[in-house]
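Given next, in structure tokens, is a single chain: the form predicted on its own.
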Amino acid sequence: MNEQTRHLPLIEVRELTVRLCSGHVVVDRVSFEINRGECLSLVGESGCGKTLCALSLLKAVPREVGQISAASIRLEGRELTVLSDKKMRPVRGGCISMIFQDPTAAVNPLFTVGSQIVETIRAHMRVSRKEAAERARSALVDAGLTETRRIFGSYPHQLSVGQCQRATIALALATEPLLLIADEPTTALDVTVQRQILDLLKRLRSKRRMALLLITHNLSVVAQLADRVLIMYAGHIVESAPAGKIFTAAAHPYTRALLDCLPSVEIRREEPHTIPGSVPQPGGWPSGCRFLPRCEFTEPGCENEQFLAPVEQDSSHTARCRLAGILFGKAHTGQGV
């Protein structure tokens, strides 16, 4: 890294657009950035476009599924939207890693957990078999793993979902990358082990100083890891913020009502509180604001503003929301985390 690049954010991102084979769109002209030893948590519900947005900084998402289009992605400087499927592969598991919400499904059954993790690392870096069995055995211990020479020699099936988790934790950081994505990664888990692999990404995101973009409906999460927050809602990011301004003074009602569902000790329901609807599918967006059908604020206009410009409070806090200099400043009353 030279000292132009040093200033730069890790990951810039403009006007990105996930268009699927049908014609439907699904990720809207998205911009944003990621810093240097930064958490992003990218927050929504199950079908607002979060994880075709991540794959899109790996240029992975499959051809059959969808295109990819953007003004600009670019990796300290370097723009990703030209390169070739060849150039990218430095990129994808070196510069970039992933890991996924089902463990199990992100690592080959047919091969050791070990020798998974070495040819990865020797696919990406210049270094003996014997150098990157030690690498991977290395990596293994960073991720929490403590019986590294029976893991090392396991197939999956023959690991816990916790110790798989971990394991593909291991498989992504061996390489060193810039920036990790977390796609919902403590869903598959029991609440205990959830914290665990909380706490180990906090620690192991501090230890190599490497950024993070955390996928996750689960503002509990965001709380624990996030530095800002970008909430995403049918293909658009409706608020952007440091993390503490979402819980303290959030100014979309989609962000407010994600709020409303977390549980508290003050207020005890006999049911969860819950959005009315659904996120609206791809092609059945509605005209105006895209929350307009779900929201409790709608007054008239909402019916026109599906491209309004973010509003700004300050330079570090947006919302797609024409209210939204209404809500801003005003505390959340709601459950908080």
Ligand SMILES: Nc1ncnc2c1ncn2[C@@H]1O[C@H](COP(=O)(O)OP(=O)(O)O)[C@@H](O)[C@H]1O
Contents of the next structure:
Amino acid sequence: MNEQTRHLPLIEVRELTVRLCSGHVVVDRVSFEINRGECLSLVGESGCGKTLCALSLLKAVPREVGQISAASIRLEGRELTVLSDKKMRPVRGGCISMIFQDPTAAVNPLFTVGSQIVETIRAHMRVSRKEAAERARSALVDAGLTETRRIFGSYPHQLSVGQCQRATIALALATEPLLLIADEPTTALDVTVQRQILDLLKRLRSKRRMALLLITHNLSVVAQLADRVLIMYAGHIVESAPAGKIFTAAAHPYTRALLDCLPSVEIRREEPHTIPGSVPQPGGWPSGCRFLPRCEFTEPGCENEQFLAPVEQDSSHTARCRLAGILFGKAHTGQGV
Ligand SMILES: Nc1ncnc2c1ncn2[C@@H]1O[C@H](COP(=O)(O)OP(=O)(O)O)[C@@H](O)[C@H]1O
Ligand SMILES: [Mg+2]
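Let me have the form predicted together with this ligand next, following on from the form predicted on its own.
Now the complete complex, all chains and molecules, led by this one.
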């Protein structure tokens, strides 16, 4: 970081669109920024476009899946959209690292954990093999692993899923990234390990002062970690707000519906609550508001594209709903407005 980039967001995305090879748009003109050291959470049900949005920051959407276009994607002010694949290499896994839901997919089964971390470090940093091994061990310790000597020499299949997710976190941290993207990092883990991994991410963030883009379909994960939240539905960011406001003053009916799915102490439920209906398939989006078929607050006119512009409560809180003006500031009771 130098004087000129200090005041800029760490990453700034403008009008990002991902179009699948089928021609369908799945991420639709999305804009956001992440500040240094900040935890931004991207939330939405499965199929909303979260993973493709994250992969786009690394320009890592496979060609056979689709194509990205963006007015700009800037990392510390540097435009990434114009960079060649070769010039993107130090960014991927260097400045920006990513961990996934399935930790076993992120590691190579044929190499030991230690050798994979050492190779990653040597691909991104000019250090001797000995120093890389030291850094790898310290990343394993930072990822909360004990018996690091054994784990260093283990193959992925010799680890538990929880250990394996910690090892992928060590792998992601070893290059000292400015931004860690965690895509549903706890979804595949049982509840106890989930809590441990979230605690770990929380600790690492303050220790390493790195930014975190935390992707999840679960708002209770957000409550534990996020500074700011983007709610995504069918390719759009439908609400953007500081985390506190998402829980106390959510303005988009989709955000409110997600909040209704959280387990509540007052309302005992037999089954976990889900939003009725499902996320529309790419190509099957309704005109106007995409949440309209599932929304409990509809009014004539919601099917009209012209009412889709984000409504601003203040500079930190916007919602893409024509009723947002009414819903802003109305406390969410968990049972409608
Ligand atoms: N490899 C792929 N091939 C075809 N369609 C895909 C592929 N990956 C994602 N999609 C489609 O793009 C949309 C967004 O996917 P994704 O970004 O994975 O959503 P999320 O992470 O929110 O679950 C989904 O409708 C999904 O079916
Ligand atoms: Mg995903």
